[in-house]
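The chain below stands alone and is given as structure tokens, in the form predicted on its own.
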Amino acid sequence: MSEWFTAFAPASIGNVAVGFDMLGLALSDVGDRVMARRTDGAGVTVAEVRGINGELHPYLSTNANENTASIAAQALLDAHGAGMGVELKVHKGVPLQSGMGSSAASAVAAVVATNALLDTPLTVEALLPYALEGEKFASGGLHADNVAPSLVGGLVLCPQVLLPDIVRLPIPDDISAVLLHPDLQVNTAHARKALAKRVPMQQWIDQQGLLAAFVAACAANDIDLLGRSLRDIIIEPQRSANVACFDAVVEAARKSGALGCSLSGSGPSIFALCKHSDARNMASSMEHACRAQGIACQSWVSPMDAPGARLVGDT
């Protein structure tokens, strides 16, 4: 059998509270890895999918119609290697349902291996449209927010009008994003459905003035701007309350000198952005509020460059 080629892609944070659907943030340390090999027959197959404690998935499927990473090599095989046959192994450093991305993480980390096996492989950004397969399947739609920045790092730009371009926005100066996860699943199709169809337009224009304020002080590196702008009045409002801990954890960010808080995602995990000197000291500060609301929990601390997807070893 031929060589295995092992991806690793990054957990991300989507929406970065301003942007919903359209921005996102890789984080660093936190990820999934798909390992792709040749085989002799046509179309992928799913060899297995571990979990984050090593063992076999309890119910993660190995159909590869079923799987966001076996969906989105196939994808990348039909435009680009047809014909050919590729095994793959999923192994999950994401938690589930989590808000960071994990069905992007596999998706992305499987087209990155698969990519590797191809007689004329792509470059990273070529990639997007095919891991965007994978993701359309776990979410129900075309979303970039996790994906873009789980395959190309840092903070990125993707709204749907403009994919398969995305824009990679500058990275301010001394701000790193602290996200904390509690042992807690919200379902991200589900979340979606349950959103409101319609908005009032003056709450519409202010968000977008949001929006557009955050670019602008990434651009500027407007630290000031930047934390004046880092909020969300329309989406955040109808999904915090899903989350037991949320008033309990923002609070805890903001007293520790957060420029912003609010979920990642549709949540349950929940991101800062905040000085380099403050972030561990944020992170310890979110973990014990979450834990004194008598939910467990973990954080990771990122810096706003995080590399995207690669080729790493089998490790």
The other form holds:
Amino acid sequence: MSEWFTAFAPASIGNVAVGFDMLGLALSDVGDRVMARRTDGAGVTVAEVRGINGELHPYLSTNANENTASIAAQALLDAHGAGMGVELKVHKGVPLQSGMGSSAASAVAAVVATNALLDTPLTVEALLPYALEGEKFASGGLHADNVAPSLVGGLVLCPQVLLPDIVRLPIPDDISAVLLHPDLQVNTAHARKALAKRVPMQQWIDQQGLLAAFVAACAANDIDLLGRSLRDIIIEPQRSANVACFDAVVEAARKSGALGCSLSGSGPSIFALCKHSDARNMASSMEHACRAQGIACQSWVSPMDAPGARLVGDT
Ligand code: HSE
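Since we've got the form predicted on its own here, give me the form predicted in complex with ligand HSE too.
Shown next: the complete complex, the earlier chain at its head.
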């Protein structure tokens, strides 16, 4: 049998408040692993999908047409691995329906592991369109704000209109992301369908201004401007009521020095950006506020320059 290659792909914060569907941030220390090996047959098969506890996953499909990892890997093979057969094992580390880019992490890890099997592997950036095929299946839309940061790491601007090109943004100094995951689930495809189809002109103008200011703040390392611009005035008001602990957690983050705080992707996770020195205390305060609402939770602290997907040892 041929050798297994294992790839790790990190979770990510979609939208980062200011850039709906076009801005994303990679997280460190939490992600999915996908193992890939060549087989004698043609096409992609999924040998197993395991959950966070290591057990076989109760409902994620091993049907290759219904799994984001295999759909992404198959898209890569269709373009660059004619006739090749690949077997995958998917080991989830990112909670499902968490707003942490769970489906993107599986799709990205799958293309990075499968790429290692090709006779002429592609660059990491060139894998983006194939990982997006898996993400599209899961979320029902073409947005790269989880796939792109999971693939290349850091803070990434990825407007649909420029794809497959993406822009890696400069990272401001000494800023961390705190991510709180309440033990709730939000289905991204449903959350996207529920959004208003029209945006008042003034809101659109204001949100554009905030995104431009945020990007300028990152480039100029202007932390004051970063804090003033990190706001979502269009999407968050439509979604925050789906997350029972949202107001309490945001208040706790702000009291602990958050520069800004909003939903991660479509939620239920909530993220804050803050100075490194405030991050641990902020994570505890956000957890405390969430549990006070009767909701179990978990949090992660990550630098803004977390690395993207990579091949790792077979663990
Ligand atoms: N940009 C997407 C959304 C990300 O907010 O619907 C989902 O994680």
